[in-house]
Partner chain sequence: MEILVCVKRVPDTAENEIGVNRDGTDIDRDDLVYSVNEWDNYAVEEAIQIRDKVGGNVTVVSIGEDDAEEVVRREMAMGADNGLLLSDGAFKGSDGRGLATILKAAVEKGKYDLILTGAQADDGAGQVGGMLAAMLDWPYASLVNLVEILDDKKIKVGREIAGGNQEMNEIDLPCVLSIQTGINEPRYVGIRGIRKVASVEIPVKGAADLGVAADAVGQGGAKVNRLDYFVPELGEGAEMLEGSTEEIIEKLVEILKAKGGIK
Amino acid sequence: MALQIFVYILHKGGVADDSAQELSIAARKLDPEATVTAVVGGAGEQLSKVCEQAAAIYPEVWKIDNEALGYINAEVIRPMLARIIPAGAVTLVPHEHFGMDLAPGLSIKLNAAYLPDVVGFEGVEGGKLNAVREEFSGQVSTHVSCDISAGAVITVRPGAFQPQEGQGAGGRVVDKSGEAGTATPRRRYLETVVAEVGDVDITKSEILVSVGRGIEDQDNLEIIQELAKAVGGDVSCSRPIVDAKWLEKARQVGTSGQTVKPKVYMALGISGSFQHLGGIKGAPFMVAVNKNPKAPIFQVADVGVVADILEFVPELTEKINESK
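Going by the form predicted alone, give the structure for the sequence I pasted, one chain, nothing else.
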């Protein structure tokens, strides 16, 4: 029997998150015959815009319009979802801050299994889902089996399932606000503190040359800056570089840094943890250079080079300048 799969759509400013398309692919990978429904919570005109975007991907979209969801709060949306998601269904949620807040408690309310941070699905057999997770910062892939006969709530790692073009669904929007009811939060939204923008706003950069701990020493950053100049891009970095105070926080890419959407992303000496990849949106053309052939970054890169960046980057810069 085909599964019932529900996908929770994140959004901001009336725009659906990139994970909306990724979760559509994940649902089809989980069960190609499944009935897949998107669920969107929010308030007012922005919610309607997101529902329209979701309907272009999913055959049916359930809308929960409630003023309490003007600023999305897992504590509020959790009981609402529990009232409308049927028993035995599988719910997919992006594995990021909000998803990690929402999913564990939702699985308890639905009396369903909880499976976090999935990067792949290998099919369902006898009521058991075979899935792939990663351990030790992506160095090891683990194949797990999860009993989903009573349903499941699964968080899916952003970027693990690449969206495909031409997913048009022409779906319909169904208002579930009445059935979802409401909830009184014990915590409330105060304000959003926007990170300071440094001398360069990497969120607007079309080409990013990003450096990680493989650079080894602050003095070596000069070769990264020369490459960025050669390709007409900006320098960004992973968290270890900021922690070492070699570059300012405004240049950090990741879930604890900036969310970027460049056309080209060069990851130099970066292992590729999900915290770092979670800050990269829009499926850019990714070039990865790392001397560890098992680095997780190679799993998502379009072009991968196994090399020491201290040797490779100067040569690459020289060739690019010669080509000009």
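The structure above corresponds to the form predicted alone; please give the structure of the form predicted together with its partner chain next.
Lone chain follows.
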């Protein structure tokens, strides 16, 4: 029997997120025969715009129009979704800050299985879905079997399913606001505090010398700064460096940091988690230096060196300075 799949559409300022396209590919990969329906929550005119965009991808779009969704809040929309998503259906949600907030609890409310952060689907057989996940920030992968006979909520890794051009579904929009009902949220949105601007805007840098936990100690950062100076680039970093307060937040590359688009990106002692890579756009030329030959960063870099950055970087800097 063909599955019934629902995909949750993220949007901002009246524009559907890239994941709207990606989830359509993911749904087809999960089950080519499935009927796929997009669900969009929001309020007013912006919502209508997003529904139109979703209808260009999906044959049917369910719209939940409610003032309480003017700023999307997982605690508000979760009970609404639990009311309208039929038993036994599979729901796909992007694995990012909103999906992580919404999805685990939704699976409980729907009495469905929960499968987080999927990077690949490998077919359904006898009520069991085969999927691919990563563990230990991508150092190893696993095949998992998920019992979807009573439905499932699945979060899908952003970027794992590449969208294709040239769709045109001409879908219809169905207003489900009434059925979805309302909710008295026990968590209330107050405001968004915008990230502070740093002294260097790494989103504009052409050359980024980026450092990760492999640097081991704050004092060692000096060798990174010297390399950056030698190549005429700026220093950026992965999240643990900011968590340790060794560099300011504005230098962090990644989904919860800055989105950068340099020409050349040097990843030094960075393992290559998807949240870090999610902040690197425009396919820069990437050089990775890592002491672990199996580090996931080597799968995405153009050039790799297996070395201890504490020894390698100063030597590289010296050579560059000499060659000038």
